[in-house]
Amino acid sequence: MTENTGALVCGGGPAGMMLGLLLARAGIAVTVLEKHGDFLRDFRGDTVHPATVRLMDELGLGEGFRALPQSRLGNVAFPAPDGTLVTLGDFTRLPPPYNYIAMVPQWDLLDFLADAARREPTFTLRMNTEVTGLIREGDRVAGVAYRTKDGREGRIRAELTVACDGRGSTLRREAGLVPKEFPVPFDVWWFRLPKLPGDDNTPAGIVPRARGTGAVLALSREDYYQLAYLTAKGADARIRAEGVERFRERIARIRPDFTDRLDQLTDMDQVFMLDVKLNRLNRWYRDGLLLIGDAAHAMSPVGGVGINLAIQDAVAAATLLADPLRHRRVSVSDLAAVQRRRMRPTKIVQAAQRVLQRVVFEGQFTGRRSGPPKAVLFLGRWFPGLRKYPARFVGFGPRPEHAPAFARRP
C-alpha cells in the first residue's frame, strides 16, 4: 500500500516534532514517523535554552511549557583548587524572562509538542513506525518505505522527506551521505540515583566535579539525580569489565556526597554509555530529501546545545520551505537555502566545542590537569562582567531563529 503526504518527517525527536508542528500550522499536510511507541527513553538531552523558551512564547505555548516539570539553571560554575566555585557563565545576566536554562525531561517536551501539533488538522503522528528505506524516482527522493511494530510494511510518498532520525540516521546512510568526523576526547556514562529527604530540588547551576582522569556532573530531577561520569574515550569495555563496585568507587571518589545512595546502583546495566560524536555533513540534502538536527550534525554534549540547534534547524526549514510546500514545488535550491542559513551557526558552535574540548577536557582525561586551566578560572573569578558572554553564546547561539508569522499564536 502506498500513501501520500505533503511533508514527511522521519524521527520524532525535538527537530522532528517542532518541524511537524510548524508545517502543520502553515496548513501543510505533514506526517511524522517515530519508530518507538512512546518518548520515554532515559538520558536524552534535557536542556532547553533561552532561545527555545522564547520560541515557545512566540508560538503561544509559553504558559504550557512553563507548567511542565522542570528546574532552572542560572549559571555554569567550576570548582577552583581551593574548593571555591568560580562562575564562568551566568545566565541571570541575560535579559529576563529568558535568563535561565530549563531542565525539562525530553519525553515531557516531546509529548507537549505532539499535543500542540495534534490540534492542527493537517498533522499526523504515527508511532511504532520505523523507516526502512527511501523511495526514489530517478535521482529524486519521493518518500520512504516503512515497517510497523506488528510487521506491516508500506510506503509513503511525499513532496519532501526530512530526516530527523538522529546521529545514526538510516536515511542519511540510504542517501549515501557520510559526515566529516572530528576528534572527541571523552565519552559519557549516564545513570541515576535517588533523592533523599532534605536534598535540594532547585540547583542554581551546573557544577562538574573532577578528580584524576574523570569528572562527574549531577543534574537535579523531581525525585532523582541524573549523573554523568566523563572519562577518556574508548574506556567502556574496561569500565564494564571492572564491574559495578569499582564504578561506584570511581563516583564516590569524585562525589563523596553521593556515597549514601550509591548502593542503589547494583548492576552496570543501569549505566548507559553515550559514544560522544562531533560531526557534520558537507551537504545536507538530496533532491526531495533534507537532513537536519543530529542527522546533519552531531554535537558534543559540551554546552548542552544539541536540542536547541536541532530546533533552530527545524524553525529555519519551516520558514523557508512552507511556501514551496504549499505550491508542491520544493527545489534543490530551496533545500540548499536551509543549509546555507544553518551551516554557519553549526560551524561556529562546533568550533567552540572543539576549543573547549582541547582546552578543558583533554588535559583532564589524560591526567595532565584536574579541572579548567588556571587562566580560565582567573578570568571567571576576577572579571564577572565577562560571564554574560558565554551565557549569551550558549543560551542563544550565533543565529537564533524566530517563529515564522504563520506559526505564531497569541
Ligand SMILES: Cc1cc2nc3c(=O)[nH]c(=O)nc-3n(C[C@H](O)[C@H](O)[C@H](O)COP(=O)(O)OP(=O)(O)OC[C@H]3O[C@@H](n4cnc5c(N)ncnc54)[C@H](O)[C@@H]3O)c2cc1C
Given for the second form:
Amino acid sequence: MTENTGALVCGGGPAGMMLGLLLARAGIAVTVLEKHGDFLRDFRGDTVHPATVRLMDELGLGEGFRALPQSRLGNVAFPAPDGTLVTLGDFTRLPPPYNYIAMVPQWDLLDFLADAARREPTFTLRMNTEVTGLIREGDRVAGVAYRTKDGREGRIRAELTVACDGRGSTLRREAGLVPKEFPVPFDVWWFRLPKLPGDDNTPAGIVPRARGTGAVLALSREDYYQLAYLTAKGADARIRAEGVERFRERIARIRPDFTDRLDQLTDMDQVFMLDVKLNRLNRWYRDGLLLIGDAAHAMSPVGGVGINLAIQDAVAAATLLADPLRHRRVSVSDLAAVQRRRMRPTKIVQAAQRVLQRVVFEGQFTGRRSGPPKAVLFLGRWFPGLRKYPARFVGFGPRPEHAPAFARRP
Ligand SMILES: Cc1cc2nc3c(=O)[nH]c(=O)nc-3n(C[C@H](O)[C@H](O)[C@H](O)COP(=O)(O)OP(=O)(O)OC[C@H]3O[C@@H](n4cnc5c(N)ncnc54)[C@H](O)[C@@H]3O)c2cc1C
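Hand over the structure of the form predicted in complex with the named molecule; the form predicted alone is what we had up.
Then the entire complex follows, led off by the chain already shown.
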C-alpha cells in the first residue's frame, strides 16, 4: 500500500525535528520517519548555541527550552604551557540573553522538539521506521520506501522528500550524490565515567587537557561524565589492539584526577569511536528531494557547531519551501534556493574549522606542539576585548536564521 503526505522528512535528528515542527506550523502535512525507537542513544553532542536559543524564543519555546536539564558554557579556554588557562572565546561578552552555549543532552532537545511538533495537527512522527530507498517517477523523487522494526514494509509518496538522515545518509547514496571530503587530523573516542560523591557539578571540565599526542574533553552530566579522547586519525585499530588497560593509562596521563574511577572502564566495547568527517555536497538536491544538515555537510567537532548548522538549514528550508508546499508545487529552483542560502555559511564555517584544525590540532596530534600556537595564546591573554569575536562567530555563525512569521508564537 502506498500512503501520501505533503512533506516527508527522513531522519529525526536536530534538522529533521526542527523542519517537521516548522512545516507543521505552516499547516503542511508533514511526516517524519526515524529509524530508532527513541532519541536516547549514543552520545551525539550537547551544544546548543545562542542562535538556536534565540530561535527557541522566537518560536515561543524559550521557557520550556530553559527548563530542560542544562548547564551554561560561558567561554572556551585552553591551557597554556605554564598551566594557566587562556580564554580564547568569551560568550559572556555578547549581548544578553544570548550570551552562553546551552549544554543540553541531545535526546532532551529532540524530545522537546517532538512534543512541540505533536501539538500541531498536521504533524506525524513515526519512530522505528527506517527509510530504505527512494520512489522515483521518471526523473523525479516522489517519496520513499521504508521498513519498520517489526519487519513491515511500505511506501509513502510526497510532494517533497527531505533527507535529514545524517552523515551516513541512505538517501544521499540512493540519489547518487557523493560529498567532497576534506582532510581531518584527528578522531574522537567517546566513553563514560561515573561521578563520585563530592564531584563538582559544573561543566568546567569542557576545557581540553592535552599531553603528548592526545587530549581529553570532559562534559558533566547529572550522574556521569561524558569523555572524549582525541588523537591522530586512523589510530582506532591500534588503540583497540593495545587493550583497555593501555587506554586507561592514556587517559590517566592526561587526566590524573579521573584515576579513581578508570577501573569502571573494563572493555574497549565501552569506547565508541567517532570517525570525524568534514565534507559537503556540491549539490544538495534532486527534483523532489532536498538534503540538509549532516546529510549535506558533516562538520568537524571543532566549535561544536553541527547541531546548530543543521537547525539553521531546517529553518531556511521551511522558510523558503512552505509556500511552494502549500501550493503542492516544489520546483528544482525552490530547492536550489535553499542550497544557495545555506551553502555560503557552511563553506565559511568549514573553512574556519579547517584552519583551526591545522593551526591548533594538527601540531598537537602529531606531537609537534602542545596546545594552540603561542601567538594565539598571546592574543587571548592580553587582548580580552578580542574574545567576543570568536564567540560571536561560533555562537551565531555567518548567517543566523530567524523563525519565519508563520512559525512564531508569543
Ligand atoms: C559522537 C558525536 C558527538 C558530537 N558532538 C557534537 C557537539 O557537541 N555539538 C554539535 O553541535 N554537534 C556535535 N556532533 C554533530 C551533531 O550531532 C550533528 O552535526 C547533528 O546532529 C546533525 O544533525 P542532523 O539532524 O543533520 O543529523 P543526525 O543528528 O545525524 O540525525 C540523523 C537522524 O536520522 C536517523 N536516520 C539515519 N538513517 C535513517 C534512515 N535510513 N531512516 C530513518 N532515519 C534514519 C538517525 O537515527 C538520526 O536520528 C556530534 C556528533 C557525534 C556523532
